[in-house]
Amino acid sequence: MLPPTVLAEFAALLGTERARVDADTLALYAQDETPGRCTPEAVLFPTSHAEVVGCVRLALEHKLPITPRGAGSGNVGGAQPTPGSVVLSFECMNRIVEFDPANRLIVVEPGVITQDIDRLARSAGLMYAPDPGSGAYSRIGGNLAMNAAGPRAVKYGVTRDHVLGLRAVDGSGRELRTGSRTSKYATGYDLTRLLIGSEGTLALITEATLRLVPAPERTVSLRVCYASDTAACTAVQRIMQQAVVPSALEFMDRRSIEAITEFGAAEGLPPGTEAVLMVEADGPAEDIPRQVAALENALRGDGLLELQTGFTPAEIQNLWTARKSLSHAVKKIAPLKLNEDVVVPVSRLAELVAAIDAMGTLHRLPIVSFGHAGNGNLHVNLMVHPDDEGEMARAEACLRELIETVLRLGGTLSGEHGIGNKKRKFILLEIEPDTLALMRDLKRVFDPQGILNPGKKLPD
C-alpha cells in the first residue's frame, strides 16, 4: 500500500474518492480477463487530461510504476499490474468531446465504450469501423493500446486506420499531440501509429480524434458449410483472390463444429459439416445483388455441404447463431482457455489449420480455432484444466510450437489482441535483434525511468 504522505498528494490531485487503496478495490484492479493477479499499492480515476499529466508527474517523482487500464478485457495480461505499481483507470474519462458528422470525425475520451462510438456515428449516417468482439464492453482507449480490430478489418483495416491525432502524455509527463483533424497529414513524424498498438508502454493516451465512416445502407450474410477445414480455407483463398472484398469472412474449424454441437446451437446444420464460413457483404442497396453473386461463386467448390444467404436482419440473425454461441460452447469443454491470437498470409492459412489438428492430437489437447479467415488470422483456443499440472506443461510446450509454426508460415504472433505480459517470450523469435535494441531506445526517449506499463510489450 502507498503510503500516507504519497496517498494524500494524489487525493489532493484527484479527491480521495478517485485514489483508493480499499480492499475491495485493490482486489477488484488486481487482474484483467487473464489468468494471475497482482494487487496494486493504489487504484486512480483521473477525470481529465491535466490530472492524468499530474498522476504521471507524481509516479514519476516517487518512482511508481503506472498500470493503465480500460475495461480490464484483455487477455494477454496487458492490464496486470506489475509489483508496486499504481492502476491508473480511464474508466472515469468517458466523455465525447466533439462529434462532427460534416467532417466524418469523432473526438473521445479513452473511457468510452467502443460500441457507443460506433452508435452515435450511425445516426448521421456514418459508423466506427473497426468492431472488435468485446466491443460492447471495451473502451476505445485499450482498443488504442492494443490496436484492436475485429471482423470488418477485412474490408476496412484496423483501429490504427482510423485515427487522426491523438492527445497523450508520456513517462516524463510531457504533454504530446499527434497527427490533425484531416485526412491527409505529412507533417513531422507519423507518431500517431507509432502510440497505437505499444499498450500504454510509450505513453497514456487521454484523447482520440477518430475517423468515420458513411455506414452501408445495406448488409447480408451468407453462412457457408463445409466437409473439412481444408476445403473451407480453400474457399477463404478463392474469395480473397477476386473483386469483392466481403466485410466479414470468419471461420470456424472441426473443432469448434464439435462444440457448438455437443452445446446444443448446432441446429440447421447439414449431417457432415466438419467447417463454416459466415461471409458478410455491405454497401449500396442496389450493389448488393452483384456483391453476393460474386461471393457465392467463389465459395463454390469441393467440400460445399450448404450455402445459406440472409437478407432481413431475423435471417442474419438466425444464420450468426453457431456462431455466436461458440464462446459459451467451448466453456463446457475446460475451464481455463489459452487465447492464441496468431496471423499467418490467408494462402497458408490451410497449412495452419493443419499443423493445429496435428498438434492437438500430439499434446493431447483440445483445441479451438475460429476467427477472421480474410486476413488469416485464428484465434487458437488451447482448453486446458489450470489443476493439472501435465496438461498445463503440454500446453506451454504445444502454444511454443503453434508460434514458431506460425512463424515459419510467415505470419506473426498476434493481430489484435496486442502482447502484454503473457507473449513477451515469443517477440525474440519474430523481432530480430537490431530492430527490437531501436524499439528499445524508443522505449527510453517516451518514457526513460521505465514508469509507463512495465513489464508488457517488450522482452525484459
Second form
There are 2 protein chains.
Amino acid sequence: MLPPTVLAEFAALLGTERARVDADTLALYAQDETPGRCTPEAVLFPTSHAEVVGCVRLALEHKLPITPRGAGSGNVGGAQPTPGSVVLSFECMNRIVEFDPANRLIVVEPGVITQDIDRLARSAGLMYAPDPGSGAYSRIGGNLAMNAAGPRAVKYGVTRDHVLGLRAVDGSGRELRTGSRTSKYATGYDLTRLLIGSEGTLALITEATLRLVPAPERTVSLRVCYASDTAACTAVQRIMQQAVVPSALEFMDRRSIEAITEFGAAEGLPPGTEAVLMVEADGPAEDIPRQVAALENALRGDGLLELQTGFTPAEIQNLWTARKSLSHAVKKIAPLKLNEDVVVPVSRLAELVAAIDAMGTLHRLPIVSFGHAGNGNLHVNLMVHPDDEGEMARAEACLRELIETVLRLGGTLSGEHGIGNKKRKFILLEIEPDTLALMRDLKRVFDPQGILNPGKKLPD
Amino acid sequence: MLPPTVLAEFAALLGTERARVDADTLALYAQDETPGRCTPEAVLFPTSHAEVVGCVRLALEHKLPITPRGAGSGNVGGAQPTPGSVVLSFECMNRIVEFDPANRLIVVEPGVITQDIDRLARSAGLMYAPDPGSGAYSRIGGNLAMNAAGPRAVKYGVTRDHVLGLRAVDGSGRELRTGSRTSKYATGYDLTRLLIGSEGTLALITEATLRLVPAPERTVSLRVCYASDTAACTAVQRIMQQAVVPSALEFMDRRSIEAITEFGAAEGLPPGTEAVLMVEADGPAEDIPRQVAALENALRGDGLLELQTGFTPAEIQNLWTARKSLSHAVKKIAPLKLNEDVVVPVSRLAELVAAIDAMGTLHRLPIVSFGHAGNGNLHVNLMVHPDDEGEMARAEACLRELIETVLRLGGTLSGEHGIGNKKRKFILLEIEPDTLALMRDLKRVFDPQGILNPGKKLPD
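Would you mind giving the form predicted in complex with a further copy of the same chain, to go alongside the form predicted alone above?
Expanding to the full complex; the earlier chain stays at the top.
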C-alpha cells in the first residue's frame, strides 16, 4: 500500500474518493479477464486530462509504476498490475466530448463504453465500425491500447483504421496531441497509430477523435455447415477471392462443434457437421440480394452440408444460437482457457487448422478454435486444468509449437488481443533483433523512467 | 563532388555505373517538381536492400547526408538535395517481389511505378486503391514517404491504409522489418505507419507489402456545375452526409473556371458556371443506378446549373475535359505556382473557399483552388512571378494567412503532399511544442547522426 504521505498527494489531486487504497477496491483491481492477479498499491480514478497529467507527474516523483486500465476486459494481462504499481482507471473519464455527424467524427474520453459510441453514431445514420466481442462493456481506451477488432474488421478494418487523432500524456508527463480532425493528414509523424496498439506502454490516451462511417441499412446472416474443417477453410478462401467482402466471416472448427454438441446447443445443426461458417453481409437493402447470391455461390463447394440465410432479426438470432453458446460450452471442457489470437494469411488457414488438430492429438489437449476467418485470425483455446502440472507442461510445449507454426505460415502472434504480459515470451520468435531494439528505443523516448505499464508488450 | 576515394567505395559497392558524379546526372538530380535546386555530391542507384544498407553505412562513415528519391515528382521539395548530400535514387529497385492475389497483397520494391501496381492488381480483379495525380510516373517509395493519396481517398483511404508491412534501413544502418503479411496485426509497435509519411527522415524503405482490394466492376462520372463556390461546397456537405460514399468528389473553384475559360477549354460549361464538382461512383454494375440516384439527389440544390452523368468511357472522358485542362490553364496565369495542400473538416470547406477568395483580393494575387473536396483537401495555388519582389512578399503574407485560417477552421497543413523543405516553417503553428519535441526525439532514435533527408519534414 502507498505510504500515507504519497496517498495524501494523490488524494489532494483527485479527491479522497478517487485515490483508493481500501482492501475491496485493491482486490477488485488486482486482475483483469486474464488468469493471474497482483494487488496494486492504490487505484486512481482521474476525471480529466489535467488529472492524468498530475497522476503521471506524481508517479514519476515517487517512482511508482502505473498500470492503466479501461474495463479490465482484456485477456492478455494488459491491465494486470505489476508489483508495486498503482492502477490508473479511466472509468470516470467517460464523457462524449463532441459528436460531429457533419464531419463523421466523435471525440470521446477513454472510459466511454465501445458500444455506446456506436449507438450514438447510429442515431445519426452513422456507425463506429470496430466491434470487439467485449464491446458491450469494454472501454474505448482499452480498444485503442490493444488495437481491438472484431467480426466487422474483415470489411471495415480495425480500431487503428478509425482514429483521426489523440490527446495523450507520455511517461515524462508531456502532453501530446496527435493527428487532426480531418480525414487526411500528412503533416507530422504518425504518432496516432504509434500509440494505438502500444498497450499503454508509451503514453496514456486521454481523448480520441474517432472516424465514423455510414451505417449499413440492412444486415443479413448466413450459417453454413460443412463436413470438415478443410471444407470450411476452403470456402473461406473462395469468399476472400471474390468481390463481395462480407461484413463478418466467422469460423468454428470441429472441436468447437463438439463442445457445442456436448453443451446441448447443436440441435439445429445437420448431422455430420464438423465446421460452421457464420457469414454476414451488409449494405443498402436493394443491394443485399446481389451480395447474398455472390456469397452463397462462393460458399458452395465440396463438403457443404447446409446453407441457411436469415433475413429477419429473429431468423438471424436463431442462426447465431450455436455460435453464441460457444463460450459457455467451452468453459465446460476444463476450468482454464489458454487463449491465443494468432493470424495467418487467409490462404494458409486450412493448414493452420489441420496443424492445430494434430497438435491437440500429439499433446493430448482439447483445443477449440474459432474466430475471424476472413482475416485469417483464429482464437485458439487450449483447455487445461491449472493444477495438473503434466497437462500445463504439455500446454506450454503446444503453445510454442502453435506460435512457431503460425510464423512459419507467414502469420503473426496477435491480431486483436495484443501481447500484454502473457505473450511477451514469444515476441523474439517474430520480431527481428534490430527491429525489437528500435522498439525498445522508442519506449525509452516516451517513457524514460519506465513507469508506464511495465512488464507488458515487449520482452524484458 | 565526392572525394575520389569515397566515390571509389560507393563504386565498389554499387558498380561504377550506379555511383554517378558526372555533371549531367548531378544536374538531373538537383531538383524535383518543386521550384529550387541544389546539386548533389553524387547520385547512387542501389539495386537491392543489401546495397541500401551498404550505402547508409558508407554515408555514416563519411558523414554524408542522404537525399532519398523516388521519381522526384513531389512538390514540397522532399527529394531536393540538401547541400553536401548524395542522392539515393530507388529507380533501379523496381521489381515486383511477389504478387499474391489469394491473400490480396503485393510485395514491391520502392522504385515500382504506382500505376503499374494497380495495373497488375487489376489483372486479378483487384485494385491498388491510392491514386495520386502523379500515379503514372510516381514511384511507390515516394508515395509511402509522403503518405500520398488522390481522388479515391474519399472512399478508399490513403497510402497509409493500404500497407501491411515494410522492410527498411534506418539512419544507423539497422535493418528493420515491420508489420506482417496479414490483414490484422497487434503484435509490435506500429512502425509501419510511423515510417509512412515520414518523408525518408526516419528510414529508407526498401520493400513494401501492400494491401489490395477488389476492383470495382463499373465506374461512372458526374459533372455538376454551380452558380457559386458556396453552392458547390454546400453540395459537398450534402454528399458527405448521406450514405453513398462517392469514389471521387473533386471541386474546382471560380478562379479555376476562369482559368479554364481563358484557356479556351470551358465551352462545355453552361453560362454562369462559377464552380464545378466532378463526382465518381463505383461498384457492381447492378448497384450503380442506386448510387447515382442518391448522389444526384444530394447534388441538387440552390445554385445547381447543370448535372451530367457519364456512363460510357467516352462520356466520362468528355466530362473530365475541363478538369484535365486545369493544370495547363493555370500555367498561363503566371510562371510560378505556390502550391498548398491544406485540409479542413468538410463542414468548414465553404468558409475556407470564401476566405481564400477574400485573401486573393486583399493580397492582389490570383489564387486557383481545386481538389479533393470529399476529404476537405484543397490544393490552393498562388500564381506568382518569382522576379516580382512585391508580389512575392504579398504571396508570403497570403500563405501565412491561409495556414492560420486552415488551422482556425480545425484543419491541417498537408493532406497528401507532405511537408518537405517548403512547409517546415509552418509546422510550429500546428504541432504543439511537446509533441514536436517528441517527434524530434523519435528522429534521433532512428537517425542519431541526422544523415537521412536532413532539412525536411520537421523545422530545425
